[in-house]
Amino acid sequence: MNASETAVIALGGNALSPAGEHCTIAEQFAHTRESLGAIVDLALDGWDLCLVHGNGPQVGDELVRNELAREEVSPLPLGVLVAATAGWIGYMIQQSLENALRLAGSDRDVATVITQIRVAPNDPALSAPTKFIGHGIPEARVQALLDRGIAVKKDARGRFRRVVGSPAPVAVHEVGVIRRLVRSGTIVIAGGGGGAPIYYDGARGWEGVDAVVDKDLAAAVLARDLGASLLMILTDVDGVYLDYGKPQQRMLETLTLTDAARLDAAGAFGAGSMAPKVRAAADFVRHTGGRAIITELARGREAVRGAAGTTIIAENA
């Protein structure tokens, strides 16, 4: 590779805790730690970095966490929450990458940067919520949280889970502070959670929305504008799956931008899941001509080598 190449690394929030787990911060920073493997290598080999991590999980508790204290202090709207947990998940990433890349001999900075997302004000998704957040609520719940206006739907695994608005990004705001700091060999940790959602408005400026992006669309739309020449999607998944969680499952190794399209009209990916990730993957693949893979946290090593994951491409070579 040239010493230029950029490579934009989107990392699972439920990768950092998953489901089944306390998700104490001592987990969170362990599974942390366990998912730096291929940005080492990757470091290593001389790319240029740029990294954005989900909060699904997170920022869900958070929510909960303002729930429970509403009666002694103020709740912090959503918008806030992506920013706080852009912060604090960022730091846990930022630390570990750094040890990380002192045991590896390498002397590379790291830094977070507080993303803004521009989407559209009157973005349709904003009033019909899709985007998964939070852990599973156990079903004796999950009426009390409708009878409060709280969207609850259940995810591809079965579980019921809280649902917010999530626009599409537009653009990243502070896409040209991230562009130099990358060009200058930082390693950047960038639209964490998706980054804060904002939009302008004529008379104030810029403000914020209570909604969340999704990472994986936030990730293409910063890897598109920052020319980078590689994707890569970590979760929790090994792959692209054809009738996923079913005896007959299948897992695609590649997957052509044609039959991406064909297979998400079909819901083959499943709304609040998969589908993003392919989506995101496949836009910016069709954008800019890269490599975009989807693969999960123990094989991002292999998959920067071509072994792992599900390659989305063009066209069949």
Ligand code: ADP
Given for the second form:
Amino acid sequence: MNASETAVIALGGNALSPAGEHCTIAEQFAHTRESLGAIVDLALDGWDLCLVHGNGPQVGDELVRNELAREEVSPLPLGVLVAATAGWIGYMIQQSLENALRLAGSDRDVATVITQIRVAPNDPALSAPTKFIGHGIPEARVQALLDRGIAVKKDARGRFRRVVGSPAPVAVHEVGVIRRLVRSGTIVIAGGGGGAPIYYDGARGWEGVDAVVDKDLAAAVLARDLGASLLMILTDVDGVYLDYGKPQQRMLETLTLTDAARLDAAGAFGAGSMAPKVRAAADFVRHTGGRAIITELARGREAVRGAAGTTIIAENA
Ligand code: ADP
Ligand code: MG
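Return the form predicted in complex with adenosine-5'-diphosphate of this protein as a structure block, the form predicted alone having already been given.
Following is the full complex, with the preceding chain placed first.
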């Protein structure tokens, strides 16, 4: 690789908080520390790096805190909670990554940029909420939420949960400052939780929206706008599978844009899990001709060398 190439790495929620609903802050720190090996490897290999992370468990906890404390302190809107959890998780990664880099003999800096993501105010996803967020809500509390205008629906497992709009990311508002930091060798944590969505209001300027942008799609836009040559989506599965969950399941080493679109339309990738990752990777490859890889957290370095994961490619070579 060329020393100045940039990689954007999306870290799944499982990287920071193990599967299961509740996790103490000590467990979150421990998990964050254990998750950063691949990032340290890429830093040592000389990549300019920008990290994007999810915030599902943390924003879920915040919604509960706000709900339970609402008689005493005014609840915070979702857009503010996305920014708050990006600060919280950015802090955990920043501290853990600096420690890991120093142990490995690297003196690179790490910084978090609280990131706003521009969305279209008329994005149809804003008026039709479909993205489940937060924990299951006891049935007895559902009506009170509905009365306050908060959308709640049953998820695929039959639990009542909040649903919010998930608009498409259009551009990264802070891309200039992120680019300057990344190019100076700083490892930047940006677009946390998909970034806080904003739109332009002719009278008031930039305004927040109470919605959640998919972190994988936000990472793809960030990678495109940073001119990255690599987008790597790190999750808890070693690659993209055909017939996922069936006895004949098979991991794909490469996936062309044409096959990705066809399989996606046929429902081969989990809605809200693998489908947005494949779409994000495909969007990045289509718009930039760069390389996109989906793999397991521990296999990041191997995958960059072509020895693991699923690589999304423009066409069959
Ligand atoms: P993250 O927290 O990293 O965003 P997700 O749970 O959203 O992780 O997405 C990863 C999950 O996608 C895997 O654990 C797997 O259960 C699911 N999945 C759905 N369809 C597929 C598929 N075709 N191939 C691989 N994994 C899939
Ligand atoms: Mg996910």
